[in-house]
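In the form predicted on its own, a lone chain appears below as structure tokens.
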Amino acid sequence: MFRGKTAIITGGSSGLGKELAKRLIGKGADLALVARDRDKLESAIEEIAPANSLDRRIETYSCDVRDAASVEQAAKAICDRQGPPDILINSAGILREGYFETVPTDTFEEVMDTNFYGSLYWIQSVLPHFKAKGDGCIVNISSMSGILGVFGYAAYCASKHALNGLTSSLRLELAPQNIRLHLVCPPEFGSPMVDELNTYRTKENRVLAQTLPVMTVEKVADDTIRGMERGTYLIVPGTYTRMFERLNRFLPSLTRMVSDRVIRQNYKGVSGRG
């Protein structure tokens, strides 16, 4: 499935993007890693190299996914250097947490610009190439926060719910053109983004988000690749997480009740910080 294919991975210098890169190159794909920080991209190549047993090509591209012009320029550079892509994995993302009334509007804009528009711009840039070839694969890395509401994640949930809606619509529109969509909705997992979150997150957020077991990034990557290979549209990594997602789908009132109980037992509120 992946041998000889060219995969673009945004957020490819760290976290889940880097782990997916290791797996894809080990399965014979060429990689176009995209991130803002050139130094981190170079470090990522060194970490990915041991998995490159098939001697596949790895190229890096510095790009700000929030900037449509920057994305267009990077997409053109990829096509010029590596040819039209076969796979796009939108893994770039940021996470902000806090009580709604303390989160400034520009934080909502920052999160939406990265998590939603960053994916949108890349899809718009690669879609003409997929259509010309009559084939393509788009993988949007979302979150269980794109399915459920989570205390303290007003900005993050809004961006991921928007991404989920976009992906669902594109699945319908692009399927007749042989362009496949995958939506990945993991629970919390170990990553630099979560490490930063742990330095300031509210108690309510931590307790509720970790109602589901925290996964390793390696396990999330494994389940994502497996879902892609099976052609699964909604990929929910982790057995317990899949059970919870199904429960929420069929008995949403029950999952709301559980969440409400967790918050009641741990609520501090803005005035209770410290």
Ligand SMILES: NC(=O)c1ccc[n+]([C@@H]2O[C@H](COP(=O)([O-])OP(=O)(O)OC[C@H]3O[C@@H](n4cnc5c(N)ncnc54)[C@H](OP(=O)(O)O)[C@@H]3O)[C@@H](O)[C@H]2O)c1
Given for the second form:
Amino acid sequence: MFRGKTAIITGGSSGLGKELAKRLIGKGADLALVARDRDKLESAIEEIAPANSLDRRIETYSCDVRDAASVEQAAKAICDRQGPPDILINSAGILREGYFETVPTDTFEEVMDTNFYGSLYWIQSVLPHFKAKGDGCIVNISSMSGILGVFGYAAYCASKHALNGLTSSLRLELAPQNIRLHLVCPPEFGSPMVDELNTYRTKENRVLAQTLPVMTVEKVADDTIRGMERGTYLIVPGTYTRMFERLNRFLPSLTRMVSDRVIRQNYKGVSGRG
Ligand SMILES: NC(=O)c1ccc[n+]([C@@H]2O[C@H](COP(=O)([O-])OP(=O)(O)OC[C@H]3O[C@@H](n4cnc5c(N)ncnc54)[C@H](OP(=O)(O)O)[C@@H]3O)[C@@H](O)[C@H]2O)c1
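Which structure goes with the form predicted together with the named molecule, now that we have seen the form predicted on its own?
What follows is the entire complex, opening with the chain shown before.
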């Protein structure tokens, strides 16, 4: 399924993007890794190299996904150097947490620009190539925060809910052209993003997000690849998270009740007095 295919992975220098890169190259895909920081991209190549047993090609492209022109330029460079892509994985993302009243509008824009528009621009850039081939695969890395509301994640949840809506519409619209969409909704997993979050997050956010077990990035990557291989549209990594997602689908009032209870028991608020 992946052998001889060219996969673009945004956010490929870190966390889940890098872990997916190791698995795809091990299965015979060529990789185009996209992120802003060139040094991190170079270190990622070294880390991924041991998984490259089939001696596939791996290239890096520095690009800011918030900037449509930068995406267009990187997409052109990929086509020139590696040929038209077959797979796009949108994993580039940022997280900002805090009490809603303390989060400036700029932060909402930054998070939307990265998590939503960054994915949109990349889809727009690869689509003509996928249509020309009559084949393609788009994997949008969203989050359980794209399904549920989470305390402190107003900006992040808004961006991931928007991404879920886009993915759901495109699934319908592009299926007749043999372009497959996958929506990946992991719970919290260990990565540099979460290491940073842990330095400043609110107590309410930590307790609520961790009512679902924190996963390893390796397990999230394994479940994502398995979902792609099986043609699963909604990929929810982890057995417990899958059960929770189903419960939420059929009994949303129950999962709301659980969240409300967790927050009531742990509420501090902006003033810290509860
Ligand atoms: N970790 C979790 O608990 C968790 C849970 C659910 C969903 N997710 C989602 O999973 C995805 C990966 O998260 P992660 O935890 O692996 O994060 P991570 O380790 O922080 O990696 C984020 C990647 O995105 C890139 N990136 C960020 N802003 C960018 C921009 N403007 N342009 C280009 N690249 C950019 C970063 O590279 P540069 O900074 O060099 O650009 C980095 O490669 C994200 O979409 C995240 O929302 C994460």
